[in-house]
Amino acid sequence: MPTDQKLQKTPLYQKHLSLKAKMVEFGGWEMPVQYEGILAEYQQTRTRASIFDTSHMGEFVLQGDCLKNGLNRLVTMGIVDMPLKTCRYGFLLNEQGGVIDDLIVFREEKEKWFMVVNASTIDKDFQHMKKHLTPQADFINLSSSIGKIDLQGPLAREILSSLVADIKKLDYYTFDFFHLLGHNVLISRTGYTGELGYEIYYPAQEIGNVWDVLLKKNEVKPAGLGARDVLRLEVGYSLYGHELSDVITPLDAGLDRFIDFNKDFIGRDVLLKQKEEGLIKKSIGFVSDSRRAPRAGQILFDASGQKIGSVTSGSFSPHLEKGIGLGLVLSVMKEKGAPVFFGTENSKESAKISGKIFYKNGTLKN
């Protein structure tokens, strides 16, 4: 554990504690990485419910017409059209088209607007909106006053349903306002595992208590940042700093669908002249032939032995009971089945090119 002092603390801090929970840097924040094992999480979230402290996460807030406050310029996302009670993902992009990071919009009024962010980019993401918003925008940072938990699992929806009567009106990727334990809260099902999953927003001076109540439930166990890293990677997640970054643009990443061509934004032109002269770099899944995981900034190799690549997110699978990761290549090797290998010039392990979702049974949309 670092023993820099400026690393900063969710609310649930002491709770983690209290759990004798591993604790490690993320983003500059000291956050749980396991709690009974990450192993033990990983099956608790794909087959019960698992408790996440998201605290970390930003959250802003823009009020007004998003044409003409500037948010529609910001966003590589389609949000004129949004209906009201929904999320959006999407990417804030810099000039050159690389991602300064990727985020989620929702649409809470017809102008008002609710924006999550990545812990680590808080501050990046906040200039960068305020620099290019119209200086009249009604726009503030919220994230410190905003306390995160996130429900995750197939029985997600039975335990909160318990707490919160009608969340079973919420399909994928909406949100709404639900009285929780004394205050009305923002509640949304976006999730990031592959499993049904509910991200709650509440008060962060009293997000202990939601914490409390729901460990409270036989079905609920906390899951830390190890379970949660394997199981967006097994579903085939970006992570920023990983899989996107200020270099890396939403086309190497291989996420056009979150773009929309058909309006302008930061960052288009340079993506249209990607499109235009092709892919230098894409990334790609693989699975390893054994049960040894890659790990990021390993490299990828080709058949012939030349370097072709970087592994940019890498695990062990408990789904496949075999190391999976994520890479960013020349954009030539990309077909299915096609054999690369991973590790350094001296130590090479077998793997072969595969799709980027390991895990394609999740509760997700259920």
Given for the second form:
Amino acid sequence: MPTDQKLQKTPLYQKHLSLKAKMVEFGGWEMPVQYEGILAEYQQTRTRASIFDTSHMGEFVLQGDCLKNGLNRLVTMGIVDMPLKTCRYGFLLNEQGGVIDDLIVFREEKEKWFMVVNASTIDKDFQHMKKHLTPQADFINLSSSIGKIDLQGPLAREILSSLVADIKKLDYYTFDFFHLLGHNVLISRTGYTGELGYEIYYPAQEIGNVWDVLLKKNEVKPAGLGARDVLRLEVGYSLYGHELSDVITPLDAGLDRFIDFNKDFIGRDVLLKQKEEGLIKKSIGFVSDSRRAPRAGQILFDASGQKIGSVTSGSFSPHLEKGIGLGLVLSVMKEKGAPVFFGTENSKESAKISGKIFYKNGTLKN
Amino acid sequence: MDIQNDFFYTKEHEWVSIEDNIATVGISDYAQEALGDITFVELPHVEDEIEQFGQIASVESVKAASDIFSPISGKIIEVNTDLESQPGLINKSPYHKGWIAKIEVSDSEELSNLMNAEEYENFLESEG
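The form predicted in complex with its partner chain, contrasted with the form predicted on its own above:
After this comes the whole thing, all chains and molecules, with the earlier chain placed first.
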């Protein structure tokens, strides 16, 4: 077990220890990678429901007109037209079009924005945003005072409605404030698993109650970062630091749909130039011909043995019972079904290029 | 943590049990627990000659890949092909159904390079 004093702990840290979770370092945090086992937690989430401690993630609040305070120029997605109580996914870019972070923007009121960012990038994101917002903008980092639990799985709605009766009205990628165990809190119908689910934002000091009450439900078990990574990879979601980074643009990553080119935003010029000149790199999914899994950082080769790129994420897929991966390759390689090899110069495993969604039966929008 | 009394162990957490000069080889309960759910096993080939502490197999869990080293030298005479479709047998039954290979032992003196059950238990405790 890591004993590094510098690692941060979430408010649910003791809960994980008492559940005998295997703890690992993740983005500067000491987090549960598994409890019962990654495959069991995976199956639990795909067929019933799991809770994940995502309290490490960052939350910012900004008040004001997004056209005047600079927010609209900071994020790639259109936000001016966002209806109240909806969420949108997009990116913060640097001047070179590289991704500083991916984030979800929530429109709480006409001029009140809640934003959720990755744990390891909280400080970097906050500084970047602060720099580009007007000096008088009312912008705060609430990350340390907010705890977060994701309840994910096909039974999530039934389970949560026993605590929050009106949760059933919440549509995919919307949110609202609900009374839950003595607090009026933000709950969004979002997640990172491809299943029906909710993210519950709760006062950090009291989130242990929510964890305990949910765990007492028969159909709920805890799941760790290991299962979370397999679940998100099977549905082709990007992970910052893997599919996305300071030197990968959203176009390289194939995420054009989260960019509104009809407005000005930081990095837009570079992306437009990329579009005009054509992409050099392309994001692909691929399926191993065996149970052997690709691993992030391995090399990808074409059928002639030429190096064409690298693996950005890889895992065993319990759904396909084969290895699956996402990779960034030269854009000439994109034909589905084409052979591709992953590994090292000395040890190559065969795979086929596929779409990036490996699991298509998710209950996400049910 | 389960440790089989009459088996011998390596510091890399492989085990060997010997009967009539045939060694059966696998990984310990501690090893399977540390690796987590095993999803793939690359088995050696029958007839392969293996050196003591040389690579004999590799296993993959959801999170990582690991090389497995042979506790003893000799010729592979049988491999556990059940692991090809059910690699999780190593998690469920590391000392029995999850065996990896059987080896015709070339030098039984090599056992002196291994730990017995008591020594392995002490080793695990010292590893913390």
